[in-house]
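For reference, the chain that follows is the form predicted alone, supplied as structure tokens.
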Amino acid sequence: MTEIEGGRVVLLTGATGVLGTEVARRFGLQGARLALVGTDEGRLADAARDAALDGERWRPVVADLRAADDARRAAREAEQAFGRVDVLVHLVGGWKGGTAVADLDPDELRWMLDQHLWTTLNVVQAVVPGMVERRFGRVVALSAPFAEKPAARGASYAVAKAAEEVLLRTLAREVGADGVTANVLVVRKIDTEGERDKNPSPKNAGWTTPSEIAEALVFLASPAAAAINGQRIALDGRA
């Protein structure tokens, strides 16, 4: 694995659930200092015991990042704590569908935007700033195959992940001659059971593990990866 060095501050968005445990523990393990973001304080800290986080080294925020002043004030508490944001892990998703473009209910569409750009957005407005003045930083996201090539019934879905990646992919432009980068991690399936290793077939032979997931996640975030910007990385190699 890749160090973060002299212990970067990662802010991690949806750091509950068996993926955002498994992205704070590796980043943990290179001693990193982490604010996990979510919207219950206790499951935050079940997430922090389950990733075996020091308790000087990780920050609980309880934040709806829908809201532009929370994800603001989830900043503050992170600089606060840490003195700065170096990398931002933005892991919050949430998925609306099965219906038919012809009847699709527009408060179906906003609910996914709200969930996959609003809180990008806001998040990013939130901390990207700091990291151009200082020079450095990472921001790093999760999308899925759909926002390229979407599926019947899944345009709510399809629509926010694409303006998602058209967001991030724009900020990655803007920013990478100040030491940001910006990049999309593209992931079918996230893989929390261990099917793909336990019975494999070719349905889940392109799922990705958290942990999988993970190691992309803390190279991206080091500065061994200051030559990858604006990209959309597949993380289905054995599909």
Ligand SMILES: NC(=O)c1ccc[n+]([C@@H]2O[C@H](COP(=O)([O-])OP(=O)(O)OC[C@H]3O[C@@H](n4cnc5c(N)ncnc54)[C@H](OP(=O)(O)O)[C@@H]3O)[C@@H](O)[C@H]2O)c1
Second form
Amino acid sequence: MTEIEGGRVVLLTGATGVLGTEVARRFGLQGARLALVGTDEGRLADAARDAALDGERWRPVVADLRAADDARRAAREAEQAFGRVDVLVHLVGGWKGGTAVADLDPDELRWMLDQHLWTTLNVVQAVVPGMVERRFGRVVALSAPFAEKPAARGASYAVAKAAEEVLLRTLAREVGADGVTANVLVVRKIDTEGERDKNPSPKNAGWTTPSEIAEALVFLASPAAAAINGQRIALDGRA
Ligand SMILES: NC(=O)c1ccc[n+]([C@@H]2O[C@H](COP(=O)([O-])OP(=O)(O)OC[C@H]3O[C@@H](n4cnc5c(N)ncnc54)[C@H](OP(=O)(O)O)[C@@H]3O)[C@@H](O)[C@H]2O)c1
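Please give the other form, namely the form predicted together with this ligand, since only the form predicted alone has been shown so far.
The next block holds the full complex; its first chain is the one shown before.
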């Protein structure tokens, strides 16, 4: 069975971002219950409406995940609403860059580490102990090819994504025996406008649609994906 089992509880961060709605919709269709996390309740309500989530099966959780206390409270609120968290889909985003390393503003690098490394650590520490206790859990995040192959003037993004990836792949080695997996999907660009099909070019052939990403996330979150752990999986197969 490749579906997520009905009733699984998903903590979805970045729920209001370019991917959030489609990912929420897909998990909702599989019968999952969702705690949608973001920094603004109104935007979370919009995302839930766009994802056509049933009112009883989702909750808004307002939290700034750069703060460990907020991440712990987010996990608590999800557990109070639905009893537990089975799946963490971590899609917090943010980008700053365009400067050569020699001129890099340390604040830019700190901000990118906050968005990508620290939000990941905070939310993982908030939900993974419960998953280990229950001997089931799935953690999936999104990364970019630059984490492995940096581009000029993109150090902050590359460093932040590489740090996030290594954290999760280390986690995978620590919790795999407890029924918990942690994986990273690697996407060049999220093709929100369907550009790849409308204006095909070598540049956009390797872009990935929200629907394709959501399908992969649902699979990795499912019991069927138990043997996939600590992997960095690229979704750019058309390039
Ligand atoms: N976009 C791409 O082409 C692309 C390519 C490769 C990888 N990725 C990765 O894919 C993931 C999703 O990216 P995206 O482009 O969908 O992001 P996005 O559209 O920029 O959305 C960012 C999301 O993160 C949330 N967020 C930001 N700071 C937060 C904080 N401190 N605490 C809690 N939530 C916070 C935002 O919520 P609110 O603003 O509502 O609070 C929003 O839902 C990211 O990991 C990104 O690096 C993206």
